[in-house]
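First, one chain by itself: the form predicted alone, in structure tokens.
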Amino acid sequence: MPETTAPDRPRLAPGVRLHFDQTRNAWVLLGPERVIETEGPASEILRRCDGTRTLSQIVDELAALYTAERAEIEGDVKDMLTELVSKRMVV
């Protein structure tokens, strides 16, 4: 089985959407028979997964937004997206 990696131009998988849940007062990732509540910068990452931005552009935007080291942001973004790819929530 091939190793799962973060895509070059990540986007939400078909049937998956990011939604602000008023009841939870939080962003949630909705998929077939799944709800994942996003915490911290996860919603910022997912809002940028539109299929047009490259992984590098997403990392640059987040590094500027959070005034953080690019390498640290890049590792976190890749880890999160790789996990969501394995769950078939991001392609």
Second form
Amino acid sequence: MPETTAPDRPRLAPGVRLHFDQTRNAWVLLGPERVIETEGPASEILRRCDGTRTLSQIVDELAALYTAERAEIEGDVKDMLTELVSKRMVV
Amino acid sequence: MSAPENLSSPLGLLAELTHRCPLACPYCSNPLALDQRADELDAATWARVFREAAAMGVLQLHLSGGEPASRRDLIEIAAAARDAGLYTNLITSGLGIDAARLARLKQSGLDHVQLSLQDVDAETADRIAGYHGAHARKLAFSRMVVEQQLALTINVVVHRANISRVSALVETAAALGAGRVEIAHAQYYGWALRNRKALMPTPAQVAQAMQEMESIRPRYAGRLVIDMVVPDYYARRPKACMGGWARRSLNVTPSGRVLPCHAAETIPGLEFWSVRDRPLAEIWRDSPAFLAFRGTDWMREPCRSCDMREIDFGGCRCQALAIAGDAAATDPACELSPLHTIMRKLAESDASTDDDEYQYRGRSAAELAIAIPVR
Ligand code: SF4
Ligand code: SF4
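Coords for the form predicted together with its partner chain, given the form predicted alone:
Shown next: the complete complex, the earlier chain at its head.
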């Protein structure tokens, strides 16, 4: 069984995009038959999943943005991306 | 004016661009009386509907039919959808879209393509679609979609003739490069209701299919999203049809009538409003068809006092009508419905017939271009 892990240079999967929903005043991740509402930190992570930044760059940027422990941020970012990879929203 | 308390913003819009279709699937949910080409909304009206939908909070648009590619102005319509900011999904059989047309659709901002397959091999698939050569053309189309790096979902409606091949169907979708596969059970209204005897799978077939799907699912983790739901006829609780009547989505017919669900016109006495006459937001808020079963006030027992009422909203109104003869009854898919056992018996008895002859939409069997033996 293939294990899903956070990719080195994460990007949104084909057919997935991040959209600012004016009506609900929130960032949403849109994919085939999927609408995932993303709160603050999640949308900050997803906006950086552009296929050019590396995972560790994204962690650095988030740690700076939230002036938080890098190790803690790293765990959160990895967990979230791993889950989105298993849902095939991120590759 | 403040919005009524139970009024939510819709998330999805199904735009039935046309009822025309080269195929003739016996499980088609289009109504028996199809809208005529002369009555179809023009592209400018669709563009207005898309803008109004986006302003109401709709995020996802499904361009559907019939076969949407039967419209010559499909590209213009898709571009208008994307201009309105909607996530745009094209639901197609692939027939009528060559590589050049697909490239233009992609350029116009199409987000996703959903292609239906009828079975794993051409012979049975073509018999189900009622169109010789359809399967081969669909496979060719799926390759084009993947080559052009568009996201692809393979959709398969399963029923008695193909349900024993669900694993192979999923493998086919993976091999074609789809990111998602949707295994949908036939829903029995429109043409499908006419063909229920020939389509209904047995409880054993359904159980086997569900078990197979659970066992293969891990194999595709991160590679292929698999969506499959229990068919209503063998379920214990109903599904929140459309996420609840007039709560999450709307459906616009080729001629512009706005429906809470694509089968809603089977319910007698409902009054539908048209986008030709009024803005979409007004229709969503006030049209009699949307008000009829919005929320929970219309419910009777056992739904009225049930803890699940805000979760499944009493199930499907069209199914309640079809089985109980009353659109306001509890969906007989629910085991708390007095008709639950009858519905299951009905399904089992249909499933045990060896009537495998389909009535194809819009055609008599003799008119069909193919004559492929049943088994
Ligand atoms: S009784 Fe009505 S609300 Fe309760 S589970 Fe059944 S259908 Fe849903
Ligand atoms: S209940 Fe009726 S309206 Fe709702 S989804 Fe089912 S068929 Fe459509």
